[in-house]
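A single chain comes next, written as structure tokens; it is the form predicted alone.
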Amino acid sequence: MGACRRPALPSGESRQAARHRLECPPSPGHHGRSPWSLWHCLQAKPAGRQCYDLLVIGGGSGGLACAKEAAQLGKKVAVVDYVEPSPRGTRWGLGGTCVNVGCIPKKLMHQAALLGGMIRDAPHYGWGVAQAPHSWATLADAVQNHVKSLNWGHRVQLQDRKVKYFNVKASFVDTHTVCGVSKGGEETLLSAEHIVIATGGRPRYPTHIEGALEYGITSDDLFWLKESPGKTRLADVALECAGLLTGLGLDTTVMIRSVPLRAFDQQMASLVTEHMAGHGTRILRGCAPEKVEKLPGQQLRVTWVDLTSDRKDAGTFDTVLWAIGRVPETASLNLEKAGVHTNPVTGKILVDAQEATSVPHIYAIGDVAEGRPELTPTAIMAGRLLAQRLSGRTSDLMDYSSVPTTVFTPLEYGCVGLSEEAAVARHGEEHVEVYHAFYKPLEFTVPQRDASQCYIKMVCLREPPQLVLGLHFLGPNAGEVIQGFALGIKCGASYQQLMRTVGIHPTCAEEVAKLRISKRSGLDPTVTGC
């Protein structure tokens, strides 16, 4: 594939003169001169360069939200998106990580695993349900068909909003121009007043481990496998994937080098892993893989070392899945051509509160931006607010505090606000009060399910009215529970206000409104009775 070059200027004409001679078309619906019409596209010929008010690089959730919002507000918008196949060769359509290889397929497979547990519960409730083996092929086909319908839906939405879509790989030519190269090598020059980088990230491979790249897969591949992954080893954490694979009846091992769910409350993280270990997932702590070899029977032999004892061990698996973090998709963007600065350690793009990079008219949102939560809803809201600011409709900035999220492990963990550790670090232990409870979901009682890790804690300031700093919930439907309380916490709810909130009975969520025992009291926090 060729590289885009600056088009030649007519003889004797300066670049500045050419900028004033050649003008980009105004946005549809704009009257008079917009600020963008004062900046002129440099074209080799009339059709040589396409000009826009806003160019979005990346067709994931954040980029699409920004593009559609801007178009709806009257801007002339284009989106460029290109998916590099994974090392295994997996590729997908428009929509980014969440739609194709993240939230959506993961939640559907998580639901499949939960259904397996419900089938086991069913006889206790009087249903004569026969236990049957799970069909990975049936599930995968259904999940992939749904994902493809979402890909198509995104294309239709862009078309309906008159957003031009280019399936090309973009790289900067200068501060206002990118070169897009199609799969077939065809080049397209695109210029815009404002450019938004929303390229997200991809899973990291431990290339220092022999055989890791040749024989391992990542979450980019798991949800597109046509056949069951079989006996699976996951490293470094990948608790969500491990939980759903275990729930589907597969022999699953997780290797944890240091701590699980590092960015979350560590008491909650410990309870999550305890539950998984007690329900069929083998967890190897303090271990690191050293080598992956392919055996004659197509199975994989993994050698690892115990970091405490330095003792080596090995095991045979059908699939090895790496989950050692993600890297931002910036390597091919030629950011240096535009003067966009990145963090030299993480590779992520440095941004300010306006989402602006070191180049004022170039922005970055979502996972590719330094210091931003790697969460789809935050990227979507940040993209919409950015589009509104660029259109002069608001000056509101994205508020990244108290963002709710859920880890879809077999026993779901939802949270919003500060962890206990973060609250203590920020305010001091003497100024923090933690209310907590171990509870048993009513639906666990009849089948006599283990509820020893079902736990809630509310982290508050100690001084009245005891502002809620964080809420952590481990149990069924954690995301549904936390979403509602997130609004209250975002609005500055206090412990006193929550204790005056009437719960819905009988639900797990009502236990939040019944938290009376503090850790400082030393009393048993186990809920008894209804």
Given for the second form:
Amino acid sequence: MGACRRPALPSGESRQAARHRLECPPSPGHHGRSPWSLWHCLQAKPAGRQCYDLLVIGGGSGGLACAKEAAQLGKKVAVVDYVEPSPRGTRWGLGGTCVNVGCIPKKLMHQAALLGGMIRDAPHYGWGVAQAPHSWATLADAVQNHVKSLNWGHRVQLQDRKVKYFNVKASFVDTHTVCGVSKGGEETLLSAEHIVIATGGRPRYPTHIEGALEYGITSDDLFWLKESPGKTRLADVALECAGLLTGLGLDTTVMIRSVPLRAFDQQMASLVTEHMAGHGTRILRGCAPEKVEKLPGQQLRVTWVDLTSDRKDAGTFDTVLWAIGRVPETASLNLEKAGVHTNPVTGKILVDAQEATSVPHIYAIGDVAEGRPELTPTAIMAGRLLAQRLSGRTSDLMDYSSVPTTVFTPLEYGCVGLSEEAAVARHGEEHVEVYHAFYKPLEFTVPQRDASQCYIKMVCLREPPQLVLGLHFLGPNAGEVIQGFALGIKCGASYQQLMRTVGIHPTCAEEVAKLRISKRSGLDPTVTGC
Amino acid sequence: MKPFLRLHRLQRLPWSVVCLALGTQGNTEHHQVSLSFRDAALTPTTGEQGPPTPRCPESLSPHVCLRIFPSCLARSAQRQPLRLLRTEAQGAAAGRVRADAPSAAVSRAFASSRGVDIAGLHAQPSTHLLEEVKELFSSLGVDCNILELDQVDEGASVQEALSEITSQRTVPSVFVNRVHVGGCDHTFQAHQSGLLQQLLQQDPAYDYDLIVIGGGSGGLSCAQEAAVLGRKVMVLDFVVPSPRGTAWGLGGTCVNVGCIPKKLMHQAALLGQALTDSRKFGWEYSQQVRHSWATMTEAIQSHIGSLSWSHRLALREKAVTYVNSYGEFVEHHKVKATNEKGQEALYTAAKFVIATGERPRYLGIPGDREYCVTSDDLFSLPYCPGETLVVGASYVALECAGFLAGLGLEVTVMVRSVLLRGFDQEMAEKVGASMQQLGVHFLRKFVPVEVQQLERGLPGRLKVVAKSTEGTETIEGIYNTVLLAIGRDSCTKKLGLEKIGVNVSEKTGKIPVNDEEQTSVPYVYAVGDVLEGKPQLTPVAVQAGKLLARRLFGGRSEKCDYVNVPTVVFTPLEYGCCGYSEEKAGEVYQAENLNVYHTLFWPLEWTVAGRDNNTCYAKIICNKLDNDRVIGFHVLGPNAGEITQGFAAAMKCGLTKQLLDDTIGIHPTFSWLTETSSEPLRPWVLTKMSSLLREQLPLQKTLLPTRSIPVRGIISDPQDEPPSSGCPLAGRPQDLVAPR
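May I ask for the structure of the form predicted in complex with the partner chain now, the form predicted alone having been displayed?
After this comes the whole thing, all chains and molecules, with the earlier chain placed first.
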């Protein structure tokens, strides 16, 4: 991006800058604005820059939540958002990863896959329906329409709340000023008392692999494909995508270099993969791709090496999807101009408990911040709390502990708190008690679905009253199940308290309130009876 | 598996110690170990190899003996016919140990079926503890057997075994009548609470320690737990056929004609909905989908059959005597059991548990018993019920109406007054509205007065005459099936309760009990649906039964907690709740002390499916005076059952509004929305709600006076704007611009 030059003199004021000036009168009734900011704005005014109380860079979940909250509390706010097209040319609207290429389309496609399973169940329950083919185009159309409506919804909300929205690519000029460049190359100078960076991340490409960039796609593209991806090979951990593609009836292969779901409880992770392998997803573990070539007639040929035996192998696929992690979007921000420090390894922005970066009035929230869980609701809550703190409404800090999360694999995996490994590492094996159960959801009985991976595990301290450290649930509707228990854990639930909770019969969640067998006892944890 | 390793270690011990220890610990461990022991017992051993044959089973009381070798009795009859079959008289001599048994001291100390046994150490530092316990018992005038573990052979392994199984690592370890009381402190506590005296007084002069009348969820859990605790237990269960002739096996209402078949039929109906949705999600099938009632009921009945069978198996494995007979009291401590063929038998027991549950009520109008069915019949109905009239507005009525409509049948619900009496009425009306959307017709304020058969057949045709509850108007309707779901009556009438003086509420026919499930006759207890004023839910009965057995026989004192019991109505749109309804909360805490937060939500899955966006609803009721503690939680939406469970656990842990706000949601599930959206500091989160309320406010006010407090706050807020809480609530632009 070209460097932003400070417009020189009032006399040289461009027409556009003049219009901006008219649009940007000194806003009355903005409490809490520091003397600096008034001075700065007055100084800056003739130069044609626009000034705000708060400037948010990045219109994803966290950024929008922060902007809307601040506007609600009477601040003058602007949001800058720009989607760099993916290498395959996919682009989308306002709302960030979650809305456009993350949670929302993923969950909807996951639902489509689940519906496929239900169609298979239906004949057992008396419905006269044969297995149906699936139309990717119909689904993609429906999902994309919904996403577009959400994009529009976000625009409307910003407008309603008088948050100024710029579809420009931002980079820092100095600690209080950002230059935005639009698609057409027009530049805008924006300055603000506080700046929040919420640019999130984008999928990583394995640039060292030949053909990866040219022929592979990422999750940025998958949900916007108009045509079915066909036979798909997914690199590394991409279990959610693999699960839903398999569920839609596609031939899907996942290649995993080391362990699946690295950050999660490994027993649960292996049950997840076991379930997927049992339901048609081909899983190649300990393999690393070497190159991707295009065959005549659209198909792709992938060569990989088995890391244990060093043997090479190859296969032909329609689509190769990379899901090997995400890189934070910090490169084009010119952070060094503002003096914002990043972690040289991850590229993420270093933040403190107040979400402040190395520059006190510049903040970072969401996926771009170092050491934060990459989850939409965390970003939203962090954004809101930040806005409230900036407006003096609260001094509450964001609590990043006990954040519940769910992996929407075909058999959903929900968890909150510590994994068994982490609990043992923190408290020592002799102080940790793990209660667990293999259960069978009632709905699985009639269609005789395999329930051998439906599993619950509660990690507790061993000393009474046995504080609950973590809860892991693998089964249908895991997200809905884990949410309430996350609240309980937040309230400092003990194992004994949870066991005193009466179950709701017959649900899967009641099994959590019935966990009696500890791993230490060595007894069979299979739940029998009703 | 680990128990076998442990078994190996136990085998080196005298039998009696093992049995005693097993019998004292109320956990499932016992079951597996005893099974493996059983096999060991049946393996004749010669020489040094293999597990040793138990050395002195004769030294055990008959109860323990039967319990350890339950189901092998029959199977082993050919092989070792006499070894284990012993009479009661012989059993009475239990407590004496064969003199030639090795380590007789250990056995003598621990094989007594009655009395006090204490394991302790002669050496310091625990001597004084042992002395204190001894003094306590001598002050009660009770002798005790004392085993000083450091003074006998194998003492170390005895201690190891005992500590492993009782999970008490310290000595002294006190047993009263084979019940493990605990260490010194526990013993004194038990003495203070009167438990010790109770344990000492137990009388062995009856056939059984416990007879449970009724083999439903509560009865079975109580019986099994008591058996695990080493007691001799009998279950009497007999299903009187319904007027239409439907009968079923062991397991009670839940398994046979309640939760299980209901949830499965609910699932069938949900699958129907899923089929409709799935087209929008890209699944292509063109043919007209029909539903086969027969296929569904067969599948469900076969599952029920397997459950019923597994219940019988569980009883047998735990050595609970199961008799398929109708039990009624004839005199104190004695019941008469009558089987299908009219054969009678008499049994006595020290304690009784009544768990007979309830059966559907009939209207008492011409034609009801002849032509109408109830939930007892519906789940095994061999033919599709066709066009159905459901009479009643209980949760049973609405659930049945819901799944029948979901299966594509024409359903009408005739309601005398309110829906879901006892539940939050705002939620109840919303449940009704959601069913109406699904095509269920409601006839409000009518009661049937006559049912006539127009045509025989499967199903036939019935004419129902109904009259208005408010005027003289009568209406007629023709249906294939009439399902009565107007309530349930307790099965307490023909139990002979009057003969022994158990109080029964005249009005409800239910049995009033104290907080320990004890009836007016001290040795008779009751659990489950027959209890007066307690929630009628399977898990409650199971919990109550289990805890009752532990209190009676396990030396525990924990009582069943009937507060904050979550429950779910499996209507097509599920309704889950926990804690107080708004009405009840208003009565208990006064309306002005409550904050009610609420929201409508639109599950993400419903967006693409194009389903309605203002049906799903959640609210929480908080007590302002107690730190805004959540005292009521209500949610109407898909999977409400799964959602409510965790919230119930959180409420048990003292959930407050503040904590609710601080907790991060899971995205995108809708249990997340229910919490982030009810935030007083951010009233605009509720906008969709408040703009909706603005239109309905008069209605809301008249219906729910308590609502006015939070609502006024929201509506007077000048910042009233569309929702911002992220994606799923955002909705389509047109919704934002012009909310309903």
